[in-house]
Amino acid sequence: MPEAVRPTILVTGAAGNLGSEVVGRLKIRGARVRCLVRGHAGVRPGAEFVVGDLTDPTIVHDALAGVDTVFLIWPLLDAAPAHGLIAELAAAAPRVVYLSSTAVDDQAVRQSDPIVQVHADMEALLHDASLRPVVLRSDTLASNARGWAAQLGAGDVVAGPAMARTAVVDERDVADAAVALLLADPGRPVRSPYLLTGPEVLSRADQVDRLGVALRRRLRFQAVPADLARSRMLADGRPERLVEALVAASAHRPESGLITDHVERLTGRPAGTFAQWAMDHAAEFS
């Protein structure tokens, strides 16, 4: 890519499962990349990187200097601390990439959970402000697999709270539509939102067994009680608000019978199935 056209991505999230991807590919395709992270762990060699809150007006302000366009990921369950995130890019009017979740309900007063309601939020915050987001809802991600490493480091029993079944995409699917569209030229016209879901509906009981057979062992998903889902997810640790969403997505989010084509039609390839992805992190689980 020639110097003088090389755009300035800023990626959020960007020492993250899905950010790191994006990182990687932008940096191959030869665009500029500045990270915003909130430390320097997993940040790739050689990005530049700003280091901070994206709650943080200050920090947002001088990340976006002259940024083209912005890969946004919002970590957070409430929408209300973006406020100062939505200004900051409402005044450097960036071109806006948005990951959001194939669960909003566009019909939806109210969205199933906390986690659904936060992406519907902040895509309405977005487009409130005129930013005119490219809104990416992805489905399940296939990298919250990682999520059992410990629990079939002990054994070959993955347990948790049962989750509506859903079309998972492999992350490396929504990086590649990511960056497609953080590339593509800003005056073509283009649909949004983006539906990115894999090729089969998958329940995590299918995923585990997908998983036991990359790993070659007799796996099984043991579904437990939403009580003693939380208090196994707090006694590891997890944040009481996060623990709280995942048990309302469990309890409320229904199952989706979604699948698209819209990664072939950003990627020019079908979306990879879980089972390959499973194959090609089977090292990570062993």
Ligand SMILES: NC(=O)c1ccc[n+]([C@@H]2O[C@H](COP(=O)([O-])OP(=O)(O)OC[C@H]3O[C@@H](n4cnc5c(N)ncnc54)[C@H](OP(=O)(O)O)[C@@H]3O)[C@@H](O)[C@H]2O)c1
The other form holds:
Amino acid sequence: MPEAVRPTILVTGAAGNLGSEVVGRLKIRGARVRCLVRGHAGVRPGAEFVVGDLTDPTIVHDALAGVDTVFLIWPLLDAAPAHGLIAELAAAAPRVVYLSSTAVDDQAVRQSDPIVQVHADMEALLHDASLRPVVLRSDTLASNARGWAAQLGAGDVVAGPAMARTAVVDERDVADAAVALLLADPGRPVRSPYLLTGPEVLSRADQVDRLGVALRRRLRFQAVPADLARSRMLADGRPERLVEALVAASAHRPESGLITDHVERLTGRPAGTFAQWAMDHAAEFS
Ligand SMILES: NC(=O)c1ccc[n+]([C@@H]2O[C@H](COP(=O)([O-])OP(=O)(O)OC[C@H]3O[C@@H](n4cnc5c(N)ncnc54)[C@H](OP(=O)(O)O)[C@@H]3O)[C@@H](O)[C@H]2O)c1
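Output the form predicted in complex with the ligand next; the form predicted alone has already been displayed.
To see the whole picture, the full complex is given below, headed by that same chain.
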């Protein structure tokens, strides 16, 4: 990419499942990348980074200096602490690509659960600040299955709260779609929100089956009642607020049959299957 047209892109959540995929792709494409991370672990060698919290306006101010475009995630369970971030974004006025959720219901007064509500609230805050964000609504990320690795190290059963079926999407496809938008000509019209899904609607049991094929093991998903799921997650040390949000999502998130071609529209190739994700990541579960 010629120096004169190399954009500077701030990637938030840069050490996470999705953010790390976005950073890798942007660097291959020759963009200048600045990572906002909470700690040094997980930062790619050679990457420029700012260490701090998204809720700290001073950190966000510094991170935004000279930035053309922001890949924004909001991993908190409440949008209220985002007001400082939104004010800094409004002052710096970069292009913003925000990663939201396909579970957001534009017709609903309240969303199904706190995780979806926070995405709806963040979209509204960004629009209200006249940032005209490009919104990427993602379905359940395949990489969430990494959370099963410890259980699968101990046995062949994945136990957890049941979740409504959705078209689970490979995070690599979401990263490719995000990069296409982050590097797009700013003058090009966008059809936000984009709805990124995988090619088939899957239950947790379906995902565990496919993972079993990839691992050549006979695996089984065991749905656990809410009270037991809550006490196990708390015993594992997960924060209480997150546990309550996950229990609420299990109880109230509706099943979604939504399958779109938006990954293909943005990347030029169809979305990958969870079965392929499982094959590609089998080594992480051995
Ligand atoms: N997972 C899904 O199914 C799904 C579906 C739709 C949308 N999304 C959105 O996608 C986002 C990214 O997903 P992911 O799977 O990549 O998540 P992830 O692997 O948990 O990564 C989130 C990253 O955000 C960082 N982070 C957390 N709180 C922060 C804070 N207060 N300030 C600065 N950084 C903070 C974390 O840092 P540490 O490494 O220090 O913890 C982590 O690196 C989610 O947060 C969610 O908003 C997810």
